[in-house]
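In the block that follows, a single chain appears as structure tokens, in the form predicted alone.
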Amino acid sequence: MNEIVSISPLDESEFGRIKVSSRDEIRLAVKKARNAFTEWSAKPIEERVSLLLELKQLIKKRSKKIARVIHFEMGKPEWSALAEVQSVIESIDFHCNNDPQYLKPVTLSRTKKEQHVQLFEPLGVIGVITPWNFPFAIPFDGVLPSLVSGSTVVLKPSEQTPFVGLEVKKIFDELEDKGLPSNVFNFVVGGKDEGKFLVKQDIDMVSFVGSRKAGIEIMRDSAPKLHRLILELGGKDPAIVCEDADIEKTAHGVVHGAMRNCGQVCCSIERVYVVREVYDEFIALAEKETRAIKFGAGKNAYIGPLIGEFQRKIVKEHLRDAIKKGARVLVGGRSPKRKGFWFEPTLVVNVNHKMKLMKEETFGPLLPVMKVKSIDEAVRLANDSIYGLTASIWTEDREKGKRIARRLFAGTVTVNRRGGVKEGCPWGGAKQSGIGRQMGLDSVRSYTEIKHLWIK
């Protein structure tokens, strides 16, 4: 693969074309990477920040030009581009006014014959593999804690969005214009070959987020070399609906906790567990919601299409296997007859964990919904899966819904609300779900070379 031809997900036209790296520039911009370290990691963290501070302005001179590139290229409505582009920047502020606090040295004892203290030196080369999903704001997670904490970086973002990936690397030009140091920040293009190769080089660290599949590959490819890991790897995130909750709010934030992004969020509710005394009213109020959601690519719309017929074809799947099961369809259901890679916002019932889109991670605007006796049985069908990223819970009683998540084998566990990130808070997953946590204070720590100073 000599170039990489982006399809808008839109109308299936040719967005442009991009030159795939080549391992000899995979190899230079690893090598330029490890030189670049011992200028930037010999800088002092206060001028580090002070440089990546920098960025923000940078981002908001290129804010629209950005986001019309991610809805082009990606497909998500424009509205929901400039989120996330206003999301880094709230990145770039949360890494650049805490992270210099939680890297001080820790005096973990003293007495007047000894002293421990823990230190967080820079690691040295990262490697951040990304997704397209959110291929402008996933970056940033793996990028700000890796050159705050002194690292450098070589970013490979997905195939399936290269030109934001580029949008990346223009505002890192930039910011070199302004004082940053020549091959801190490296960028390599290409699919997952060219991941598998920069994986194998000399660096020290793989900060990922993508597929479970993939990161068992990255693993398999690290373990010569030890490297370190950080992985996010999706879920199948479940949601609990009690007898008590307030069905009309919860339905509203189960759908559109589903549906946002075309269901193509790591952290979709992508099943539903409903006490039975509240199921009929919960599915009346589903339906409606689902009906209501507007998917186009006009400024209303609430999402856009699927990101290639690869993933569609994902979503077909799973739906077929349902209705072969005897699952039944209430709403959509069906591709649109046009350009472009679309599928109706569908809700389906009459499902069982016998049937793929309750076990396997859809990424897609399908939300099941299946009816349980009891709380108790909706704990154990919610932790009936190898995922464990996020989960959510919907009643009126907090302390019941404290102790109901407890039980629950997931990374972040969210009460009336869906799950999601939040700068400060650990983010990441249990079990198949990944390895570590992105952002919060586990994070640039993650980033880190930990070291004991022992004096006498």
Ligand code: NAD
Second form
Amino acid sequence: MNEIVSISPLDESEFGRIKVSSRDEIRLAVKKARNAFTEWSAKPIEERVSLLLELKQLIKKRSKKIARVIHFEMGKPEWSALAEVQSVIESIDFHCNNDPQYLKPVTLSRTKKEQHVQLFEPLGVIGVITPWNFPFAIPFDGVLPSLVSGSTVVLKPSEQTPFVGLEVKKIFDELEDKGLPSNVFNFVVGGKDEGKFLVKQDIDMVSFVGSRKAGIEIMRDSAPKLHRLILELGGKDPAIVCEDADIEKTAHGVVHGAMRNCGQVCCSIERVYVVREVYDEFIALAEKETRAIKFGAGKNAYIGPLIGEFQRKIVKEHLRDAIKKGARVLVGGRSPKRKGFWFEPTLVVNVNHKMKLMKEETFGPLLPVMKVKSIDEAVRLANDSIYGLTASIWTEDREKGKRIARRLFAGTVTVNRRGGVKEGCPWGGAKQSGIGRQMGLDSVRSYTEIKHLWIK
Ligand code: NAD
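Please give the corresponding structure for the form predicted together with this ligand, as opposed to the form predicted alone shown earlier.
Below: every chain and molecule of the assembly, starting with the one above.
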């Protein structure tokens, strides 16, 4: 692959072409990052933070332009793209306000004879590899803690959205005019092969967000050099609807939690278990909510198309498999006959765990709902997954919600809302949804080497 032809999922038109980085260019990017590390890591953290605050201003200035690139290249509505850009501004604020505190040396003990201190030292060069579903925001999840803690970076964004990746690069280019030393931030273009090649270089950590399959390969490729790893992977997130839930609010929350970003969110609700007492009422309202989801390219749309034909194929395959095994489609289920990778918001019932759509990550606008006899059965089925990113419980009894939450294997459990990211709180997967945590107190620390300083 010498160049990537970026196709807009809105209408399949060519969005642009971009040259793929050669192996030499990737090697050089790592080398440059390594050379820049000494100067960058020696800077006081306050200086690094003040440069990142400049970054915020640059993003603010360009936010509309960036949102338009996200809209055309990835397909999400412009309001949603703008919200994505805004989330980066919040993230910069969080890191700049909190990380200096989190990275302060901790005195573990001090006596007349000796002193023990825990230091958080910069790691070196961090390879950041990212997906296409939040193509502007996710690169910053890896880049910000790396840079604040004193490491340098090589970013490889997704081959589906290289031009959004380029927007990230442009901002760092502008930041160099404001004082960022050159080569602290480096950028390479490519797909899986280039990502694999980057992982095999002399880097110190891989900060990866993407599929479980790629996460496994990255772990394997990281083994020879024992790279530090953060892996934020996929999910098959369950929702449990209790008999005492506010069904109207629940149906709204669950359907939107499943359809947001056209279901292309790692923590989308991908399966629902409803206790039989409220099943019929839930289905009637979920049907109404699903029909009301506006999809299209216009300003009022709630969701856009899928990212590409490869993603639509998975959605169709999961649906076909389920129907073959007895599932029934209540709403949607088709691709409208028009250019672009569109798929209707879809509600499915009569499902079970023999179907792919209840076991494998779909990453599309499908909401399968299963009737269960009890909360115990719902908990057992919710945990019957290799994944454990988020899970949600819907009940008016918050204490009961908390008790059920403790029984679910997931990195985040929510009560009466869909799973999601909250700045300042840890984010990551249980089971095969990942390793390590981003955001929150532990985020920046996990981008460092912990050093024990022992002074006599
Ligand atoms: P993907 O794994 O196909 O690709 C992600 C990135 O990794 C891309 O840049 C790709 O080029 C690169 N890549 C692929 N294989 C690689 C390899 N063997 N070595 C190195 N790099 C490799 O994922 P995707 O289709 O871009 O994104 C969708 C997936 O991302 C879903 O599974 C979704 O759940 C997950 N995701 C997780 C989170 C989270 O926070 N847990 C957030 C967003 C997306």
